[in-house]
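As structure tokens, one chain now follows by itself in the form predicted on its own.
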Amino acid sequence: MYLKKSKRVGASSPLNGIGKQDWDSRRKRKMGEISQALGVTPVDVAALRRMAISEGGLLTDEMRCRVWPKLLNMNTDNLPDKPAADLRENHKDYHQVLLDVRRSLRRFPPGMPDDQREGLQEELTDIILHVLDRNPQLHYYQGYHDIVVTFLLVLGERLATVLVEKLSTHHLRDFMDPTMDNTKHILNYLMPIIERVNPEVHDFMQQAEVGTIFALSWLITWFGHVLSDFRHVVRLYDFFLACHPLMPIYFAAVIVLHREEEVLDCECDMASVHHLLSQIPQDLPYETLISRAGDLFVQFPPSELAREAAQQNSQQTAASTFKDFELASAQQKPDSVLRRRRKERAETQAQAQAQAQAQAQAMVVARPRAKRLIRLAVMGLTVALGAAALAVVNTALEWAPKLDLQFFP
């Protein structure tokens, strides 16, 4: 593959201020540990997950070709043949897939010869249609090709086809439903995570009524659509493949939290905050954020957030907020939209407070912010990477053998 020869991918340079000589030594040692985990029978999947999560990830495309199938519990002995030529003519999604693939030029390495890129685009189309044809319960969505092209560039067509099919029927399954209901449910985990770590940012975003639509493309493409450096994309894929399927939403949360000052300095209105957050910086400290996302997963596991995610008010859902955003953008009068929304919210909150006061006379059920802050102080805002990685790996191993179960509550 083109990328394999060019050495474009993988963590090939010093990270987080580590000296080159020290990093080269650590890199060599880590390559040996990955090879050792691959060489035992049965393969040490827990060790491979730790390697994928820890600093630098899996390092090279060659190593990803060997490890990614193991992380998905895939047998690569019998790879599928190339799809039949008539699949394109007969498939209902062919024209939409073709349009998206033609728009995917930026996902290929700069300077790649046109004929090579065009050949890869043909393979990309074939992979997508093959997976959809074999799994009629799956529905194509715009952005799916951004995930598939990453696997194609790293693994080649035949191996990518197998892994993408497994990924589509498990990790990505909720994005491929006929409606966006499950996708919106996953996005609803974002604000509870932010609230637990930084209530000020959470309250600011709530006041701006920005919702979570800004993170939609991050989530459904595993950040492949929004990051320009392919090395960062495959590093995140190492991390996500080794972890619980909800890890991308934790990573989305740490990006928002990392930009705390920018958010709080922004005008507190929907259009301004949405514009800021949707423009993802390209110079993020990825290793630090990966470690932080693992920490937050340990501190606030999905089971703890599930009830809040399910109970979020419909006015705060991505779809509802986006309608307001579209209206504000079209009319260029965001203030009038926000005033109307705030009035409606105030009426709703007044009714809720009256009901809460009546219930409080019989029973006190409260989770004051002070308790939350005390809990954070006791636990600490960060956990050593080793402990976090171990906990994330253990969680991943709990669900990995049961991939046919429902992922999200």
Second form
Amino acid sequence: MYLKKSKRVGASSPLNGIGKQDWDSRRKRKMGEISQALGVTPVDVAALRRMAISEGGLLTDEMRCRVWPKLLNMNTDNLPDKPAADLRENHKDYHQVLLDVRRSLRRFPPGMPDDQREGLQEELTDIILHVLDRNPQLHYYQGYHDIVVTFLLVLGERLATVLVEKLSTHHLRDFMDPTMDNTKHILNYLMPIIERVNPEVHDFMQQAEVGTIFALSWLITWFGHVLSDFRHVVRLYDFFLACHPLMPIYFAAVIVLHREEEVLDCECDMASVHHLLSQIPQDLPYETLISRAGDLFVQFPPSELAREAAQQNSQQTAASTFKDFELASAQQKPDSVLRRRRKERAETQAQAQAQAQAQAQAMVVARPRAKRLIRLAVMGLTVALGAAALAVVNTALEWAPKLDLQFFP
Amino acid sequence: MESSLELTTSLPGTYPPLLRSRIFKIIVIGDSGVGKTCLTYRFCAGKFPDKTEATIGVDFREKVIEINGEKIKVQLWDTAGQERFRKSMVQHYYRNVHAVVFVYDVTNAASFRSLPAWIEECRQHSLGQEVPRILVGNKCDLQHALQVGTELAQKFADSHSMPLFETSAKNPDDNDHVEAIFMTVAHKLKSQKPLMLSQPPGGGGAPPLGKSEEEEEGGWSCNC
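Return the structure block for the form predicted together with its partner chain; the form predicted on its own was the one displayed.
In what comes next, the whole complex appears, and the chain from above leads the way.
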């Protein structure tokens, strides 16, 4: 079966130590390609996206400092000065931020001297409060600090501040609403994705009534809260920064599917399944899973899942059906700016989407309730994802996941 | 599947009665940073956790205990303290809970002042009055920083008909104490439910607990 086979693929991946020489030369070549994409004017962002997605991601933190801003279409020539510290105490979220940052010891490299770590924790608090202060529409959530610390450790305070601000108003925007309704809505994509690939696992989880909260910390921290090896975290950040904001939920689904045997062997009750899934294995075959998440995104794009996602709650509580429907409908209305931008870019979008759709449809044999996950050629995949990500960068990022309902009514 | 939580066997109906082990599901709530994770960890693992982080969503811990020769699984659902998680995220976990543990921090008056809101939260999740509730004041080892006195807390607990426990998940001397608190809840539940059979299906709220009169022996008396 596909999943079992791919586990072996993961285990023998060059990154896991076998075929090291081969990987060394490919790594060297990739470094060259990234430098080249950075060197041209204008910077070849599409190529950088492909590099960030494909095997090994951006390889080093030095590269990440140069490429991550480009993936967010940012110009980092003139960085603002270090944020003033005086705004800290007055902020409404100050105490919560302080509490969470103080407890974030595990996010720092083991062996780091205490005073160095404490200095970074101060900077972490500063960045968070700076972004919140400048964007009163954004609301702090527990877990946001897990994301910001990753950027701080890779980029340093000044660069992290500007990137985190951009990310907070784009990829993370939905998590930072006054309520977590939109976050819940995004979590609702999880079960439909699982159902497409493995209905048995889906049905088992539904029967156990496990819900989706086990994946909440995965989603809103981009796995930063649950993965102990920092290298894995930054590798995933390469991937997520290069892709559609909903990609983390596809990756969450892929992890569940990867563990299908464990899930099905588990007792079919909420506690057992929640407990199993929330304990994330630390030795996941990341490259395989990343590539599979990309496959799933192309095969079952958000547009295809949006309606089901909106209906997820109604299956649980009939009373909320209408409310959810209203919510989903309300989310279909972009504001005037977005409407204008959408018009401008409609053509590009339609092309990219049609391409992805056609690609997916051509390969998918529509057989409902049957396991279907088709492998795409890696290059085809990265190109499709790179193109899709590029096409949506100015729209979907701003109001995902509502975009898809709009385009596919 | 409402009854599946009650049984460790995956084949309800086919087990011999003696092999069933009961499950008590307890939800632990309170403000951020009061020590919910440390308390539940202390009970389940027997020690104070090395490094704890903010809880995002809901964490789950469990421990098998023995009361009068009966093995019982105590499931603790450790919840996020930040307000935004309560509304749409945690509600799923209020279903079918058998007991509620409210936690405040004795060195943080604000966490004590939040208790009425947490009690209201429970009420909104239609937890019946028969669901046992206890109040735990944590971080008692920090006497120099005390902000909530025992007298005040006791008054509050009395007014809500809850027993009060003051403890410290950190202080090793209190290890037995944390254990005793959860054991007291378990005893109470056991006495309330001499024989817990399958629960009515489909109910969104808590299951009705034992209809028999509370046994004094298993009641709230506590010698700590």
